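Below, in C-alpha cells: the form predicted on its own, a single chain.
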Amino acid sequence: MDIIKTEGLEYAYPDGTQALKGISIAIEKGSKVALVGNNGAGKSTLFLHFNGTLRPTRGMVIIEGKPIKYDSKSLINLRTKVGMVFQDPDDQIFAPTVKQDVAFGPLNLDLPRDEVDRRVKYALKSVGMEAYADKPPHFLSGGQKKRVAIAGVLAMEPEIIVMDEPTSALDPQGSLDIIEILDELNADGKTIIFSTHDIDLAAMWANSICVLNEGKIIKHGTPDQIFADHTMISETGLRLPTFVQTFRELKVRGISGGDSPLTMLNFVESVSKPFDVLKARCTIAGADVCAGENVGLIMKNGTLCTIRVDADLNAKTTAFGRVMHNAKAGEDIVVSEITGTITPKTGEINIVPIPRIIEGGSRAVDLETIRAVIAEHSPHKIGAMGTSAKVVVRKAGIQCDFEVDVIQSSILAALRGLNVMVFATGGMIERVIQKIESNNKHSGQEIKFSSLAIQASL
C-alpha cells in the first residue's frame, strides 16, 4: 500500500528557481526510503511538499490515497501523521525546556493535559533523552538536540516521518544513535523518508533508494537496483558504496564474485566458494612456537588456532602445518605447508525479547532472569537492539559486543562457530529471524536460531 504519492509534482520559488520538474514518485508504507542527490537537486524542497510546507505549482501530494488540501484545518491533521524533522535541530527547537518543546505541538492540538503529559513522556523515552526533560536545549550537544526533534515529531504521533539529513554534522557514535532510533520506530511500523550525502547508509540501510538531480527522478529502485546502474551514478556526480568499490577490484582479480554487496555479510558471502578456511594462512598461537615448528590446526572459537603435535593429536585435529616465525602465545602468525581439513562449524543465535517502552521497556524486565539466561547459554557474543534492548544490557551489567549492525555481526559470527545472543525491542526480533533464515536459505550454511522468553517483573 502506498502512504504517500505525488504526480506530476513542479514548484518554482518566488525568484523564478525551477525546484522540482515533474515528480511522481510512489512511497510505500513501512518502508524506509532514502532520497540521494547533490546539493540543489530538490530533495529538501520536495519534502517541504509532504507535510504542506510549501504548495506545487503543478501536480499533487497523495497522503493515503488522498490529495492535500491546505485550508488550516486539514495542514494540521496532515501533520499529525507525516512528522519533519530539520536537519538543523536549531531550527526546530525553541522553548525554553527539552519537556516543554515536545509538549508544543500535542497542546496546539489541545489534548487534555495528562494526553500530552503521556506523549511527552513516551517521545522522550523513545529517544532517550527522559532524563534530560527540563534542561535548556541551548545546553545539549549537537546530537541531544536531533533527539529532541525527533522526540518533538513523535509527540503528534506521525505514521510518516520525514528527516532532512538525519547524521549531518554528528561524530560517528551519534549518527549511530539516530540510525538505531529511526531502525526501532520503523521496525514499529513507522514509514521513514529520509534524505543524505552518505550513500554507505543508504545503500545498508533502505529499503528504497530515490536518485533526485537538478529537479527530477532519474531513478527510484531497490539499493541494488540503483547501484548496479555505474553510468546513471556517474552522470548524477555520485560514487558508488565503499563494498560496491571494494568488489569490484577484488572481482578482476577473481576473488569475489556475483552480484555487488551492500553489507559485509553480502561481501563476505561474496567471497569465490568454496572457501577454504586452512588458505588462510593467518592464524592465532595456541602456545609459543618457534619457527620450523609443525603444529595442529584447529577452529577455536571462531578462530584458526594452532596445537601442540603429541601423541593425542589426531584424535584433535585432521589438518598440519608449518611455522614461519617465532611467536608468543596468542600472537598471530603465518603456518605454512597447510595439509588436512577442517570441517567449519556454525554457531546458534538465541533472541532474547524485550519489551518495548510502551509495554513498560527495561521496568518490565527482572534483571536476575536476564543473568540467569546469560549463564545458563554461554555465548561467546551479545548484541542489543533497540533502546529498551541497551538500557537493559547495561543495567544487567553486561558486556554488550555489537550495538551496530547487530544482525548481520551476529550472523557473521555465527558462520565463524560462535554463539551469540542477541537482545532485541518489539519489530526487530521479527527482522532478526527474517535475516537468519534469509541467510540460511541463500548460503546454505544453517545457523541454528531460537527465541528465549522471559519473566516479566511488571
Second form
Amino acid sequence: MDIIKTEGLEYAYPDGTQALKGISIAIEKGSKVALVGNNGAGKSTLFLHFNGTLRPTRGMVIIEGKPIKYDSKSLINLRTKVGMVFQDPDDQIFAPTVKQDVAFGPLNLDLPRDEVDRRVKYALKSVGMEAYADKPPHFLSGGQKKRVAIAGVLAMEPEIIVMDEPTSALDPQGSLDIIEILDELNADGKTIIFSTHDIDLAAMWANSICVLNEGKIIKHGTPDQIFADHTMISETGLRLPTFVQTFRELKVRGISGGDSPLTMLNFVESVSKPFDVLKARCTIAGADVCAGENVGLIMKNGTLCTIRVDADLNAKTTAFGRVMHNAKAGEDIVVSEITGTITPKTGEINIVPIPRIIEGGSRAVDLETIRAVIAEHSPHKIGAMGTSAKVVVRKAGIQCDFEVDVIQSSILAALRGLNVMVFATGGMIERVIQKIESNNKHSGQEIKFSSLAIQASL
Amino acid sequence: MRLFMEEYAYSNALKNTSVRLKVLFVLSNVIFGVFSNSPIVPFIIFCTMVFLTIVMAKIPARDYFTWFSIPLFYAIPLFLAMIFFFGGFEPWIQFNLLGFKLMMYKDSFNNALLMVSRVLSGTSCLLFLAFTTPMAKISSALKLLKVPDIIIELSMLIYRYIFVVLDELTRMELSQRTRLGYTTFKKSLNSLSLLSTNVFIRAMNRGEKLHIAMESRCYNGKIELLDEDSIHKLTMLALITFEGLIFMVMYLTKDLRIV
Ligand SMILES: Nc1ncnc2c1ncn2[C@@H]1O[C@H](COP(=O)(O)OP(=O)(O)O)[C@@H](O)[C@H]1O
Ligand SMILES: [Mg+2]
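So that was the form predicted on its own. Now I'd like the form predicted together with the partner chain, please.
In what comes next, the whole complex appears, and the chain from above leads the way.
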C-alpha cells in the first residue's frame, strides 16, 4: 500500500521561486526511500509538504489514501503520523534539557503524564541517549544532537519518519550510528524517507531511490534501476556510487563481469568470479588446518610456498620457495597463482536474537548465557547489530569485530571460511537471513546459518 | 560554548533538591540578611551558605572562592572607606599614619561591618543558587513566583539560543579575522557592523525555522515543559526550622552593637 502519494505537486515560494514543478511519487509502506538531488533541487521543500507545513500551489498530498486537510485538527493528526527530523538539530532542539525537549511533542498531544514518561524513555533508549537525559543540548556533540532530534520525533510515535539530510555534518561513525538507528526503526515497521546527496549511502541503504532535479522527479526506482541509467545520472549532475565506478573500470578491462554491483559484497563477488586468487584465500582460511600448521600451496608456475596459519586462521608466510606476498600477522595473504582444484569452504553464521528495547532489551538477557554461547561456538568473528544487541555485547565485555555494516561484513567473513556469530536485535534477524539466502542463491557458495535462541531470564 | 558555573550546576550533589525550595530558601535568606540590624544574622547566613555550597553540594572551594573574590574586590575598599572617611558621632580609636590623623568612629565601624556582612550573605546566597541549580530547572521556580508564561518561555528560548548564536558569532568573527578584517580601526568598524547585521538576520532565520520545527511536533502556541520538582518533606522541615531560628536570632540581636 502507498503510505504517501503526491499528485502533480507544484509549489512556488512567496518570492516567486518555483521550487516544485509537478511532482508525483508514491511511497510504499515500510520502505526506505532515499531522495537524492543536488542543492536547490527541492528536497527540503518537498518534505515540508509531507507534514502539511507548506501548502501546494497546485496538486495534492495523499497520506494513507486520504488527501491532507489543512485545518488545525487534521494537521495535528497528520503530524503525529509523519515525524519530521530537520537538517540542523539546532533548529529543532530548543528546550533546556534533552529530556524536556523529547517530552515536548508528547506533552503537546495532551497525553497522561506516565505515558509521556514512557515515550521519552523509549525514544531516548532507541537512540542510545538515555544517559544524557538531564544534559543541556549545548553540552552535546553534533551526532548526539542529531540523535536527540530523532528521539524528539520518535516520542510522537509516528509511522513515517522524514529526515532531511540525516548524515550531513556528521563524521563517518556518527553517520553509521544514525543509519543503524534508522534501520532498526524500519525493522519495527516504520516507513523512512530521507534526503541525501551521499550517493554511496543511498545505494547501500535505500530500497528505493528517487532522483530529484530542479523541482522535478527524474526517476524513481530500485537502486539497480537508478544506477544502471548512467546517462540520467550524469545529466542530473550526480555521480555513480564508488563501487559502480570501480566496477565499470574493471569491466572495460575485462577483469570483472556480471551486473553492476551496489555493495561491497556484490563487488567482491563480481571481481572474484574469474579469479582463483581470492578463492585461495578462502581455502587457506577455511581448510581443515589448525593454528600453527604449515600449509603448502603449489603455484601455477611450479613454485611452492608454505604458509603458516596463526590463531585467527589467517595465514602468515614463513615460506620456502617463492613467497608471493609477505603478510603481516592477522592479515589476509594474497597468493597470485594457484594450480590444482580448490574447493572453497565457507564458514557458518550463527545468529543470536536479542530482545528489543520494548521487550526488555539488554536487561532481559543473562550475560553468562551470552558468554557461554560464545565459549561453546568459539566464533572467529563477532558482530552486533541493533542498539540493545550492542549494549549486551558491551556489558558482557565481548570484543566486537563488526559493529557497522554487520550483515555484509559477516557474509564476507563467512566466504573466507570464518565462523561468525551475530547478535541481532528483534526485527533485524529476518533481514540477516534474507541477505544470506539471497547471497547463497547468487554466489553459489553455500553459507550455513542458524538462529540460536537463548533463554530470556527475566 | 559553555557558561561559567553551568558545569557544576548540572553535576553538583544538590542538583536534585527541589528548586522551589532552593529559591524560597535563598530568597528568605536574602531578605533576612538585608533587614537584620546586626551583622550576626548575615554572618550566620553566610557561613551556612558556604557550608551548603562547598560541603553539601561538593563544589570545589577554589572555584567557589574565585567567584567570591569579585564582590570582595568592591567590599573591602568600601569597608575601609566607611570606617575612616565617613565620619560619625562616637569616636573610638585614633591613630597617626605618616602624619595623617585618622579617626575611627564606633557607629561607622558598626555600619561598615553590617554592610560587609550583608554583601557576604547576599553573595553567598546567589552563588549557592548559581552553583547548584541548572538553568533548566529555574522555570519551575519562576512559575512558583507567578512570573507570566510568556517571560518564562522567552527566557528558556533565549537561554538555549545564546549558545547557538554565540557559537555562530565566534565562527563568523574568526572568519573575518582570518581575512584580516580587524587590522585597522576603520576596518574593525566595518567588520563589526557587517557581523552584527549578519548575526541579527541569522537569528531571525533561526526563529522562523524553529517555529516550523515546533509546529511539526504539534506546537499549539504554548510551550509545555516536563517539570520535575519533587519537594522532600525533610528538606522542607529543615528549611522552616532554619528560617525560624534565623528569625529568632534576628529578633534577639536587633539592638546588638558589636562595638
Ligand atoms: N524560504 C524560501 N524562499 C524562497 N525560495 C526558497 C526558500 N527556500 C528554498 N527556496 C528555493 O527553492 C528551491 C528548492 O530549495 P530546497 O527545497 O531547499 O532544495 P534542497 O533541499 O534540495 O537543497 C531553491 O531554488 C531555493 O533557492
Ligand atoms: Mg535542503
